[in-house]
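Let's start with one chain on its own, the form predicted on its own, as structure tokens.
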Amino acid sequence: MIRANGVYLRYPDGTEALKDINLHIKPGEIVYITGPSGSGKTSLLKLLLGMEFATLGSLEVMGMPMVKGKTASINKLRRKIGPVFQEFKLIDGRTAFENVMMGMRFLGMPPRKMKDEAKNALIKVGLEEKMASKVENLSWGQQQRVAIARAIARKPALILADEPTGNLDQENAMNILKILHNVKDINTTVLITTHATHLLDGIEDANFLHVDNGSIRVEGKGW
């Protein structure tokens, strides 16, 4: 699924965001990437999406080398990825259902199937009674669920969730993590970044990476 060998990422201003990253993540795994703000977690996700490219080293996602000059191939790969970023990028004035549908519009899926998948995704995240609600009228936690529904409705092979529990109380944060864990039922690889390590106590069916100052300091299953 994901292979990184000796990956470095250096931004134009000289900031070294990632240093000597080596990863092998298999299909169907759930991986938590922990570390303080600014440690390099989001930079790693940007590499996996092809929003940034490694300065040194090699990176493959689903067998695709993530290198500059392969724009068409990387755009095609992104159709198999469901991103959930801190900025939800939901469209005000549209319903939860419409926002999920709009996230599927470039997949080439028949309209009837798109509607079914959007509905099923919203049910899966517990928003069956909010499908017709305008997103600006939803709570922060509900908007986060819409963003997750938009990602999983695509039936992605890979979900990248960047700090999905940010700005949520503990109960809602745990609910979000449970939703993301349930995605493994469709054999999707899930990467979740978080600095809220207190939420991860007792989680056993996942792997953990700890990023500090751009380097992976801890790697393994469980704490």
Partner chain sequence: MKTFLYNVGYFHRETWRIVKSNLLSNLFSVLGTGLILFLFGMVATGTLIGNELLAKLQQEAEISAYFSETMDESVALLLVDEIKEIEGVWNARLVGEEESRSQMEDLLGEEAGILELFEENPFAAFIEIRIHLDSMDTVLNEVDNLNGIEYVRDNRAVLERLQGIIGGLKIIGTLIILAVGITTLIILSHMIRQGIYNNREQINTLRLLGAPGSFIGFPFVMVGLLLTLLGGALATILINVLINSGYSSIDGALTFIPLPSQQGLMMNISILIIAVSLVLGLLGSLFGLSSIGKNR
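Having looked at the form predicted on its own, could you now put up the form predicted together with its partner chain?
No partners, no molecules, just the chain.
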């Protein structure tokens, strides 16, 4: 699913965000990427989504080399990914339901199926009462759940969730992690970044990468 060999990422201002990243993530795996703020977790997800490109080394996502300039191929790849952004990237002025629908409109799904998937995803994240609410009128936690619903409704092969529990209380955070774990049933690979390691106590069916200062320091199963 994901294969990285000696990946480095340096931003134009000279900041070295990632150093010598080596990864091999198989389909259906759940991987938590932990580490303090600024350690390189988000940069790694940006590479996987084609928002940034490795300055050195090679990276493949679903068999596609992530290199600059392949706009059409990267767009196609992104359609198989369910991203959950740290800053949500929801579309203001639309309802929660419309936001979830927006993520599926160009996937070739018939309208009836899109509507059913959107409703089911919003029910899964506990927002059935807020489907018709404009997203800007929702709390941060609710907006985060809309973003997650948008990602899972697409039935992606890969979910890239950047701090998906960042704005949630303990109970809601655990619920979200449970939802993200459940997508494993449809063989979806899930990468979740978080700095809230206390939420991960007791999680056993996942792998863990600890990133610090741009490098993977600890790798393992269980915590």
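Positions refer to the first chain, counted from 1. Predicted model only: the values in this text are computed from it and were never measured. So that the term is clear: the rigid core is the largest set of C-alpha atoms that superpose within 1.5 Å between two forms.
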{"query": "Post core alignment: residue 137 C-alpha displaced by 2 Å or more between the two forms", "finding": "yes"}
{"query": "Angstrom displacement of the CA atom of residue 91 between the two forms, core fixed", "finding": "2.7"}
